[in-house]
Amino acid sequence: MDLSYLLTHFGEDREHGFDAVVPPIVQSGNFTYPTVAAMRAVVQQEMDRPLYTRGFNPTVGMVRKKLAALEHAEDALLFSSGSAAIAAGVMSFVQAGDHIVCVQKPYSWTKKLLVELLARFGVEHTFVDGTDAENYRRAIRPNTRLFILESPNSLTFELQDIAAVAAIAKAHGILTLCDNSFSSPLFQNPIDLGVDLVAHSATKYLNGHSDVVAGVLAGSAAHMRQVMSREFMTLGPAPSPHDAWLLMRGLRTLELRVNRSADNAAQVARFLEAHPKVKRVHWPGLPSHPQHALALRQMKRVAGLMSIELDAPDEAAVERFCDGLQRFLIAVSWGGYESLQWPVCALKGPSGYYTELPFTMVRLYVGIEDPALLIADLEQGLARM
């Protein structure tokens, strides 16, 4: 299928929608029929017919079409948060005493799903580096249901070969899930490596415009079946139907945005490299990166986050570099236009720092700005260290 239709036209129910070119938003909570017959016949497909927002909308239905197709799934479903989507996607397919083996340092969610939650149900988990694919072998035990990975993931950037990872998964008979919020659909297809199940925070490329908080988990019709019907429906992390909608606007840009924000941050990534007070970019598109290689082999490009760590004798100067940038704003997430930070040295309390990364730890954000203000931007912050 055509991107620039699947992005801008597929799933966009116009002959039920007053042939608008923007299909208007269904705000109900609730759907009326107008026989006993025609309402059990809708009971009996609730994943995929109007009863009650909470299940099925046909907005939020539009904007599954589109998810399926660009993931290339048969079906996908939309939630309130990434989150959501990864503990229902991880939590359908285990019980207690089962096993899961997920990457190192994945998003924080999913590490608290693993060793807070489901920890208190006996579900087990075991963190290895991911960056051999044989750790994950290794790692197997007779009650190991579920691989997790997340490639890359948004802090140190570490890859995994995700085909590598599939094919032990697939030989010993266990579930995968991956995590492809940085890549994008666009730049990264973890279903056509081998993978089951593919979760997104949709907050990110997806919805692009920092409006929304979403998420999306794809896979077969089976899986999402599964998933719809126990997870989904009982714990209720269904989006609104006007955040489905705000999605679905953000879709259409989905190609510009991506792009320009991968080209931008290969201009930033090099002149960062290059620059006497920074030690170290992380950012699997430049060639000093260790795992370069099999980046440009599964990803199509390498999208605008990167992580870098500032030769900064304190966290004084770090402070300086953060507060002195005028066109990297501090905030949490990514993905939208504008571009951000987020310096590990905040994630600082009272009794200390909450995870182990060094302070002089910077995630930038590349968005869609003039690369050359965001590098003069730069420039002039680490002046200030």
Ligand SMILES: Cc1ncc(COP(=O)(O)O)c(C=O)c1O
The other form holds:
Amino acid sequence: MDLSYLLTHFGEDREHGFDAVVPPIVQSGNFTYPTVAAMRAVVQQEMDRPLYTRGFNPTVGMVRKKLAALEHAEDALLFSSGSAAIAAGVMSFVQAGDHIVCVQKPYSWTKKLLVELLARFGVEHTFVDGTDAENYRRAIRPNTRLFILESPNSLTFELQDIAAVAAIAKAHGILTLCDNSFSSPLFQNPIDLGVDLVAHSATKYLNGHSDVVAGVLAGSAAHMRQVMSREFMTLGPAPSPHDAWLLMRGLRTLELRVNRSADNAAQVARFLEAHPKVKRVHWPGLPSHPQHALALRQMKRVAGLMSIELDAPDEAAVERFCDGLQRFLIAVSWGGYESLQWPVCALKGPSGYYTELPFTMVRLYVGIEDPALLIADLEQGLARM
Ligand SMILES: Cc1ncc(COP(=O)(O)O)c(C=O)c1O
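With the form predicted on its own already on screen, would you show the form predicted together with the ligand?
Following is the full complex, with the preceding chain placed first.
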């Protein structure tokens, strides 16, 4: 199936949608049947037929089909956030007494899931430096059930050799889950590299307009059935049909957006790397990145998120740079039209999760604006610093 067809027409079920070019939002919480027998038939297929919107909704179903196809998976579930997708994907495959090996410095709420939530229910974890796949093997215990990957992670942009980690897992009968939010399914497909479960914050590139919070979990039909019948239905993380529809609207331009963001990021990264006020640029697309060769091997392209370390003597200087930027909004998240900045010194809070990062670090999301304007803005911000 060609990508343009997948992103626009595939799964959109025009015959049942009034032949509308844009599929309808089925904003209904429940569904009705002409007979008891018809209802019974739907109850037996609650995952794929409309009974109650906490389980299945036709608009959500259209997006699920596209997301599964994008990640080369048999099926996908859509969640009301990326964190919900990761939590359900992890919780479904472990129980008290089990052990998880997770890449160090994962997304902050993935870390909290392991450290604060699952620890209360008797699930152990070990964080490993994932730049060496062998660290996953070394951390295996008899009770290890799951490896969590996030390649690259979204702060320091360290990669894991996904195929190597997946092969170690397979040899030990361990399941793998990879957070693929950074790359989007267009630039990296972990399932093709041997991973079992792929998660996304669909809030980011997949939706792409900074107006929806949503998440995806993709994998085999059997794994998705298990998550659906347990965590998905009991915890209730279904997205609203309207958010699913917005996500479908966003997907139509996914290819244009991620490629433009990656093009812009390449220009911005090269500019920043050459600037005397920038000590380091963490972006796997640069030849200077220690894992550039691996990035070229397992990713089709490198997306538009990066971190820089400023040559700043104190937080006041970092603030002069950040406050002076006109085109990079100070905000968390990423993946929309607009470029963003996320200064580490603003988020070193009581959680203590960012204490290992230098105060001079600023994460930049390079959006899809005119790259010359973005570079000019960074140049004046650095001069002001
Ligand atoms: C890499 C990564 N994974 C997961 C998440 C969680 O997604 P959400 O915010 O949609 O719950 C985020 C959100 O920032 C993220 O950056």
